[in-house]
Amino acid sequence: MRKIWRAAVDAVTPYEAGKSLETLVAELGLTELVRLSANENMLGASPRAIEAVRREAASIHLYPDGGSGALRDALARGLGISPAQIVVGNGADELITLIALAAFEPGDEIVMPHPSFEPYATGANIAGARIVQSPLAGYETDLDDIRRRATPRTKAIFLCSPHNPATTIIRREPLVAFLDALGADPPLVVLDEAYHDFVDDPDYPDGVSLLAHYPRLVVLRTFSKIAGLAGLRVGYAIASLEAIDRFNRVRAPYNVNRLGQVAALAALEDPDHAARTRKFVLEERAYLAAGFEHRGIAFAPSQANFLLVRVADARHARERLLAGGILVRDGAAVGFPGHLRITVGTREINERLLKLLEE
């Protein structure tokens, strides 16, 4: 019988994004449903970004800038690097795929924390590489264990800081020591900083500042969180000229649409909105943390725009919140059974969430 499908695809588990808000509202018979399951920006996008999308809508019959040139130029100015060190993608998900397409081959080993963001494993599986999992130490990334698991066959190491879903960070001194310990011929080290804008720990390192010393480092960032552009899918990778050249060789010609590019550019031009979003997240994260502590509910020390909360009966708690109009993520779906992953909401929503959990 003719073999059609690649064997490597058998190892891929499709990402389950869940039903749309509109579908859930209709099915549950609710008048309103607040989604705290996807780590979205509760303040929404900058008004400037929304207006930029309105203006650009008349041009959607035209292909976008294939290289996202204006956006890369603006990012480069803000980061103090060359635009040639940046590639823009259809969300960080596409960038992870580009890394796999450009670098991974059958038999390669890809080391990553477990659990961690699911697309890391998806890209490796599609390439036919072997995934090497390093268990978290509680809620923390175990860099010593990851280094022990690295071998001459290791092509890449994925790190996530703040970690999704554990919410914790990798601090500066341990990260630098880890990168140094990999030696003069290290594998790629992919540092996913999707939630870096919400960190207030002074020991948090800036991945971009490390690129000059560690040329095999690749830093991932996104406009989905701080800029509230999750619906437009815009992310970017910062790396060496060699790495960016390789990513561009496997990137689709028009991978980021016109609306996403102009919205991201407008978001960069509105730092006040980003500052408001950060202030809001830090204040409401602290409010939720205090509320959980007061009720004796354990949680990981979050540096992201969400919290990972331990509950006695996650399924029952999730259903109770859903009946009350609040959707959260079951931790079992992201590798943490007995937990809920909860996005930081507005004060009104957070008060309602705490009351429902208490009941």
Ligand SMILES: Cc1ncc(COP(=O)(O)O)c(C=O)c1O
The other form holds:
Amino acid sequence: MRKIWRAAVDAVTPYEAGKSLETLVAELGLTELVRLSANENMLGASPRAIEAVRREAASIHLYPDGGSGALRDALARGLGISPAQIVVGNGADELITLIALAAFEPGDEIVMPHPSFEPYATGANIAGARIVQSPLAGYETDLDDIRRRATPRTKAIFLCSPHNPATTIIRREPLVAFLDALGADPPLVVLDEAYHDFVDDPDYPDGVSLLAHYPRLVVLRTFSKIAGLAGLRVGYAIASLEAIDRFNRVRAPYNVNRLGQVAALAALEDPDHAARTRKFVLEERAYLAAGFEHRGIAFAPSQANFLLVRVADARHARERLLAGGILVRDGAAVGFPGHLRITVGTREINERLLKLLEE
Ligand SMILES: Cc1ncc(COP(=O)(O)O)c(C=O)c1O
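Moving from the form predicted on its own, what structure would you give for the form predicted together with the named molecule?
Up next: the whole complex, starting with the chain shown before.
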């Protein structure tokens, strides 16, 4: 028999995104369903981004700018770095795959917290690399444990801050000590900052500012959360010139579509929308946290636009919420059984959610 499929792909589990919102609404016979399971932006996208997409629709018969040049220029200006240190991807998801394609080989070890954002493991598995899991210490990333698991065979370490699904951050001092301890010839350290815009802890480090000292660092960011462009798929990596050159070699020629590029550019030109989103998330996160505390419900100290909440029977609680028109993520699906992962909603939705959980 001819062997068609790569053995490494046997280890890959397809990403389970769940049923579409439309399918669920139809199946449950609901008039409305609020999705608090995907950490989307409850305020929607910037009106400027929506207008940019409308204008760009007339040009969708033309290929996009393959290098996302205007977007990289704008990002670079804002970050105070060179555009050559940025690659834009079809969501931060694509960048995780590009890192694996460019760097991982069979036999490499890829260290990551457990649980963590699933695509890290997918990238490692696709490449035939070996996943080395470092258990979280409660809800916190255990940097000492990760360092102990790093060996000369370690090709990359994934860190996520704020962590999905645990919601916690890695603070500046321990992160710098960790990076220093990896020595002069460290593995790649991928610092996933998808939720960095929602952090209010003053000890949160800016990953981009660390790049000058730690050239093996790769920082990931996205327009899906703060900018509300999840449906258009735009993320970016900031790294050394060498790393970006390698990622460019393995990416598809036109990996980011026209609508995504113009919408992301327009989002950068609307800092008020980003500020509104941040203010909204911080206020409503505090409101939910106070509501959980008041009801004796335990949760992780969140710095993200979602909370990880401990419940006695997560499956039952999720079903109860679903019947009430609110979709949340069962923690069991993201490595936290006995928990629900809940995106910060609007005040009206949060009130409903607290009431339903109380019942
Ligand atoms: C930690 C983390 N990294 C990356 C991503 C992917 O972001 P994008 O929508 O840009 O692919 C997500 C999305 O939920 C995430 O939670």
